[in-house]
Amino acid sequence: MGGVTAAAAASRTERPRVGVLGGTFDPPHRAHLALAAAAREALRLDRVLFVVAGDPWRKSDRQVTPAALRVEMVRAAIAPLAWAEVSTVEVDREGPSYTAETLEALVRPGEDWWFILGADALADMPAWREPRRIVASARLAVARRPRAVGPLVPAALREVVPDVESRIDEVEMPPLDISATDIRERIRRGAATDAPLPPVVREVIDREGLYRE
């Protein structure tokens, strides 16, 4: 007599698990992809949303590439990843991009959500807009480099969000020394970017003449 296996039944009842990786992505690089992949594996995420910042208010001190081009670069970078998607929720919304508002717009009942970030971003979170709302909407998937020393949660964040440690899941991150600032400087100098930058992203950059000045 036929029936449903325990594994099949579990797969139908398990809550979807979703990660959110936000950023300016100017440009998106291999460390972004590695972070998303590490969080997906560690937390068994069904999908990861790459949320492109529309108006990154904390980067008002420099010129940011138009959002449409940053979205195009992210789409190109994640095209081979069946589990990755681009969200334009911040690009479509007028005004500055705030993580708390973004998560509240994305999170759906009946699903488990994680906000993916690095340990350096976690240390900066006390300066963010309403970190309590962020932690209330989603757990934090925090990437910590191997052999990192010192406390993961800064005292300043604990003061703002006293229960933050109970909302954190650590993700082991491969040691990649890559930054968008360095990549932009490499392109300005005409240096190679094969190691830190997916070729499809470099194609968009060269086509549009980005980061030359």
Ligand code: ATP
Given for the second form:
Amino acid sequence: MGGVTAAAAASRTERPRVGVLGGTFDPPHRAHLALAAAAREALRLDRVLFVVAGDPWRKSDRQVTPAALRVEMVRAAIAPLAWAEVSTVEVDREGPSYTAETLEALVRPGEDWWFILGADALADMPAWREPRRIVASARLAVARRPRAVGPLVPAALREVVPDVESRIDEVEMPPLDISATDIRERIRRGAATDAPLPPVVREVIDREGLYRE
Ligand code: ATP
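Compare with the form predicted alone: the form predicted in complex with adenosine-5'-triphosphate:
The complete assembly is shown below, putting the previous chain first.
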């Protein structure tokens, strides 16, 4: 009884811990869910927000699926997860979204926030807008991706954010050789997607005829 009371008191005083998993989610897949779950467990996060990119300025070399459908697919994928939520903050904003601004809009005082990302996204970060502002708002929860080579923290990022390592928590997750690029390619050639995709996501893809071209 005393233990329960102490635990309840501790949970009342502990600062809320929130994760943000940003992505294009075109489509969302099982590695996104595994990454969010791994970060949640490792960092004892109360909730994880899946922030769907509105105008993906780093991927504008290809046709991106309309945001409303990507939001619908993410909603369907995370429906069974009580701790996961979709955020449309980037979709609702006009023009390109920058992670630094998104985090500043989301983070509340008195809470601890993590921006969750794969090592490929971390390697791209030196090219993002104001990485220093990103790590000022949130710590980084980073997972390695299969087939990645080289160090987790690229030298180019250390040049832009000299103390970046002190803001990183590495998250262990089972390596999942899954990418949205590979899934789009599988669908284009009519291959099965049972392993990488939740069936509810595939239903939206088939209903809308996505990724056929
Ligand atoms: P694409 O193939 O279109 O580039 P993607 O599969 O990398 O897409 P995104 O929506 O761009 O998916 O990724 C969102 C986040 O999820 C990024 O931080 C990315 O590093 C991470 N992520 C995606 N797939 C994996 C994976 N297999 N393992 C670990 N992290 C992943």
